[in-house]
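First, one chain by itself in structure tokens, the form predicted alone.
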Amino acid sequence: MHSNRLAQQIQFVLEIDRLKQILRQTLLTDGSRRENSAEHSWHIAIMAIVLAEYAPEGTDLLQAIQMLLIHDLVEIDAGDTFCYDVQSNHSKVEREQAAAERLFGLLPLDQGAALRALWDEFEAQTTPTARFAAALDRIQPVLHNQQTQGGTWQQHGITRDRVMQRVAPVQFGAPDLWAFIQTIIDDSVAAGYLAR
């Protein structure tokens, strides 16, 4: 019994290594290359620990960290969908749902169901925990774009309005960080990193 369970767990562990191959649009803060989705997930999980004091009441920090570590695993099958790519975002939900079925289905039933429930909660963003996790997921690329003098914003001609729309979940997921993120965006516009 245990050997089959362990075999499934190891299969999953090896499969998720593929997340390191999924490149995001976001550049590393030194601008040297694009980050991969595994690096992104690690970074925002650490952000949850460091910024825990800004989490809204009712946030379960451990659950938020777990969500952040697994939220992008579906990109192994679905790929990273650039948040400002309207065309690719049309099929994103279907592609990611299918990926979640396959990937979490590799695990023993109890673990697969538990991780899938966390992933679904993150996607729904209806709990304080999921909203906090989603807020951090939106904040991190803004910080990277500021540090790279507009990085991906410049490459793709992204405007302030589009970034404000993208970071809107911060207002509810980490309200104490909303003024901070607005200042970063305003400063980025003033510096010419982000188009009006």
Contents of the next structure:
2 protein chains.
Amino acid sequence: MHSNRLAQQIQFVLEIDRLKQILRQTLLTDGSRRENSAEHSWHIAIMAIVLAEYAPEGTDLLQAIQMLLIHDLVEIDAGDTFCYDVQSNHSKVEREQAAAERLFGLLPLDQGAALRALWDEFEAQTTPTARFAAALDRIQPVLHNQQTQGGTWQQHGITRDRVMQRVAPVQFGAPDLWAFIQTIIDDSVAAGYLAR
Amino acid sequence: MHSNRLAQQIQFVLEIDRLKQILRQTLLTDGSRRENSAEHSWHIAIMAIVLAEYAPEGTDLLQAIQMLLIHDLVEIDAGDTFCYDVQSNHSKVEREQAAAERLFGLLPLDQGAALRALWDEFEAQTTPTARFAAALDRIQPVLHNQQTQGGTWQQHGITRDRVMQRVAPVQFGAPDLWAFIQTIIDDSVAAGYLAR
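Output the structure of the form predicted together with another copy of the chain; the preceding block shows the form predicted alone.
Full complex below, order starting with the chain above.
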């Protein structure tokens, strides 16, 4: 028989399949349906590869990709909290901490601790790697909202100032993409996809 | 305005969103729906992280993860070819080569060439990294089929010998997981999920 260690690892692999059923507010670029958090994580992990040259000095690409792949796992227990939902965001930290405890706790101790540390690093936003990862996580929905003629912004009556607040971390996490993301937002306002 | 280089990179990022709409035969572990190739790629990329200790000597984890994230992109043009569909597999190579040409061709030259080389390496299966990546790609559907009481195996009348042939690359790509995957298959036969 295989070891207890491998059994724990496989248990984790099976458990995380549930992230494929957690729906985000963001629509696919063709507007056909909402995006789930697993495919979203895949998308921004590839963005890390393709946009690596815009990462701040000191960014570790392997760590950034791993971070992006696991950053939403806590939603399996805590659900996806819409970034513009003030009420739900009050309880978000607590719910997600408990989820991290349980999910990374499925793994062998050393491995669970390592992935938990990566997740904590992403949450804390104090390293270049975490800041770069967060910047990509903020940029992707803006691209999707532009592609869907305002998608989620329209549905929820989101205004330009709230989006600007939301993408603010791009300034530090991917400074070379800051002008670009501002252009996308300005273009979206001009096109009537985003309210002033 | 932002550079032409960035415009090409963003074009690629937007284009690959379509992988979220390519359905595989595999079901989610709860059997509720078919899995798409984007979320599948995410899943096996995390498997690479969690199961890295079983990779053969000489495996480069960053390369393996990148390979797994991009290995199915060609399906955007070529579609997902069911591994047990003999007919479609005849034309698969040609269709996927053309897709790789177009998709990686969206990127700046240097970057497109680098990702194309990674994809070629995965297809060629001559390096430890590519073999490890392929092993994970073969293991994941077996886990899903076991979880769904035979899922795709039952639907298509797949027998044990065909699954054994399909997972054969695990012997070289993740030798330490070979006994494990055989156990899963034997258990599935014993449970009546997989025909002898």
